[in-house]
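One chain comes next, on its own, written out as structure tokens in the form predicted alone.
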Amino acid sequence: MAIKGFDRETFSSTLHSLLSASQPIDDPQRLKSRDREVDDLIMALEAPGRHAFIYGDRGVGKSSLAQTVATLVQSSDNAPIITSCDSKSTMLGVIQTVIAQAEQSIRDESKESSISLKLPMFEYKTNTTRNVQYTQVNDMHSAVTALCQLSQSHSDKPVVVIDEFDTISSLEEREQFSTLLKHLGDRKAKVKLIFTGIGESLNDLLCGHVSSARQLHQEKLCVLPWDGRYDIIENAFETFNIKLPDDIQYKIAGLSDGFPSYVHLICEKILVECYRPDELIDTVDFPLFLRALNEAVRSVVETLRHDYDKATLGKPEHFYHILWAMADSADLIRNTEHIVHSYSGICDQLEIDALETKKFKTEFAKLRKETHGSIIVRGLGGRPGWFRFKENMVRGFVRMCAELNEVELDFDRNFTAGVQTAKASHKSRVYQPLTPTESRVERLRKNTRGK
């Protein structure tokens, strides 16, 4: 035992009741800073014939929002329903599946809910739960139908999650699903349906198709502020009464990108190297630290780590060092002219000479290409000298490498005007050197400043 009062069992239970990087959170106490969508969403879903489509970044908990708002909008008789997408999905397919999950819980409930009075001469059993026999969907009309059916067999008000719809590849099923919420609507139809995907806008996962817009509240979910990331730290360490440095914590906030997986995922790993040792640890240093950041980086996911690798491994050093300098700003979207700014500091902190400004700009250019993952993409619409990662979450990603490399990177600048970010509002909270390279960088930087 590692961690004071906790044996095995009772730390991994407790672990993931706190954190949970690998499945969607359902639980509203566990949502951080997420009180004004859940609020928007639950009011909108009020509205006769409105249904919900949360969009935005790969990573920034659309699953959690939309379980978390089915479990607070769907009636106490049943559990909301939730079905997921693939790229060979139909919207008669996912109707299929979402009646089938009605069926089986209301069976669920039927064997739960039956009363045995067992007397001397016989028994007695008696079930409260509605028997309704569904239409079979195989096309609109029944879908429709089976889908006003599950108020009243299901439950009172039905809520249905058809999460990453962003998946299903056939455009025309994309836009059945638009037909589909416009005849529940001139049915009158109780049920509730909440979408996610990921996308810039519902016209782009809606392919243009947007004749159901009335019927549908859009909540694009952006990265999680700072105040949040820090609440899911500070409740997950002093539950285990385990003490995080300032600096430590801000790491942890910085490096997860605003991405709340990251953040569950950092912290789990922490609290996991705090259990091993058969010392009893109340601290976190920077050695352990970095130890739980390096099995955080070697366990993310494949489809994030595969176009960093792909951009790096087997090619010359200064391409690592290229894209932690894209990941050296609170700015998504950058300027050429200052990656190359960046790609010098990271220079200085390295102590290597930087590639000259055109070498740079032909090596940064191959990171577009698919020999390098495409990782870098054009961003503003496609304007020349404006550059973003491909997918917003590999930044985080990228961020956490370059850590584990002693490179020290600027979570909070903003290089360019009026560019959307999230911001420290833990204004407190100054970033303190930990490691002797950084250090000696800051004093470099005190001096310059002051010539």
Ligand SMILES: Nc1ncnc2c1ncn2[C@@H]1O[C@H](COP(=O)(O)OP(=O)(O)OP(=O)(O)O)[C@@H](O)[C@H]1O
Given for the second form:
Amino acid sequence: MAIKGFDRETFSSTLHSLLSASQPIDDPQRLKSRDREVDDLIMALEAPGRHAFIYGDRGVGKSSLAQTVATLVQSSDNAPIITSCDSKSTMLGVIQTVIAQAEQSIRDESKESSISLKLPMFEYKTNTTRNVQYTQVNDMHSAVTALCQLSQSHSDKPVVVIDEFDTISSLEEREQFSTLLKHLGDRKAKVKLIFTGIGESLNDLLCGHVSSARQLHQEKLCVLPWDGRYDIIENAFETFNIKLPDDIQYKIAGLSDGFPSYVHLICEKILVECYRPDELIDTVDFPLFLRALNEAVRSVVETLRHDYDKATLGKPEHFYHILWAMADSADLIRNTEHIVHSYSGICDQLEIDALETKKFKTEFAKLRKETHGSIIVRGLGGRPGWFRFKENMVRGFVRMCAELNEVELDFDRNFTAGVQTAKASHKSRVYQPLTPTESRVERLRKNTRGK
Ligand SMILES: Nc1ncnc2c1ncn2[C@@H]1O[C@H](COP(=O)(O)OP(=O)(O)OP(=O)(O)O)[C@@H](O)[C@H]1O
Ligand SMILES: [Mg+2]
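I would like to compare: after the form predicted alone, may I see the structure of the form predicted together with the ligand?
Now the complete complex, all chains and molecules, led by this one.
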């Protein structure tokens, strides 16, 4: 026992009840810093005929938000129905799965209440007065009818989460959902659908077919604000009565880049490192933090590390330094000049010679090629001179790799006003402008915030 008061079993169960790097959350108490989004979604779903679409980067917490809202909106007579799409999904297939799950939940409920039910295919009775026969789903009309029936059979206010909508490869199938929503509105269906998908806009996901916009509340989800990141960290370490110094808390919050699964993962690995040795640990020190970070990096899923590995393994060392430079600052989209600035700062820290600017630019351009995982893409709608990581979640991983190599990145500084930023905090450090131009930018930003 290396954490006071926790044996092996209670340590493990407490750890996994607090930190879940690989499973969405559906509990409002555990969903941090999403109060505004939860309120907006609940309000929107109260409107008759309206459904919701949550979209944003991979890993920002879309499924967790969808499942938590579904739990809150769903009436207490049953649980929400949750289903995911894949590349081969069709609209009819998804609705068939939803109906099958609804039937299953009623069978389970009936088993629990040990009331014998007649279940010839789609017919059932419950302990209430419900007695509904589902229509078999084989076309648009029957899909709409079956969904309408959910409010007589499954629950008074049924909520369905359709996760990972972006993975459906067929454009026609995606568009079928727009038509479905329209018909549900026309039939005054009580069921509420919450979709999630990776994407920058709903237009991307519906491929420009926006006719469903009237029926859909759109919620763009950004990375977790700093206070939410700190909430997860504090909650975990307070429960185990382990002291985590402020600078390490700040590192975890910054390295995660606002992707909650990284916060969960790093905290989990630190707590496991605290538990491992024989002697009691009550404070986390820096070597322990680095060991845990190393474990976290090793366990990051292959899909996220793939492009980083492709860009760096077997290639000259400067590719690491350029990528770490890209992950510096709070700006998600970065201008060449600012990347060069970050790069030379990193070379100074490592006490190595930086590449000449011309050479830097040719090497940097390679990171946009397939040979280097195309890990960098153009930002700001393809404007020359502006770049971002192909996936923002990769940036958090790159930050962790930089930290492991003792390179300190600045998580707070905004070089550029008005571009997408990962900064959203009242707890982060105050940024001190360095040049007259930056002072102007900072003044502008403060003015904008004041409005
Ligand atoms: N607001 C939050 N507070 C605390 N933890 C969160 C929050 N949102 C998400 N998480 C945690 O982060 C992890 C990733 O969240 P989630 O699976 O919801 O993201 P996602 O956007 O659906 O990811 P993907 O794009 O891979 O489907 C989950 O394990 C969950 O535990
Ligand atoms: Mg998800």
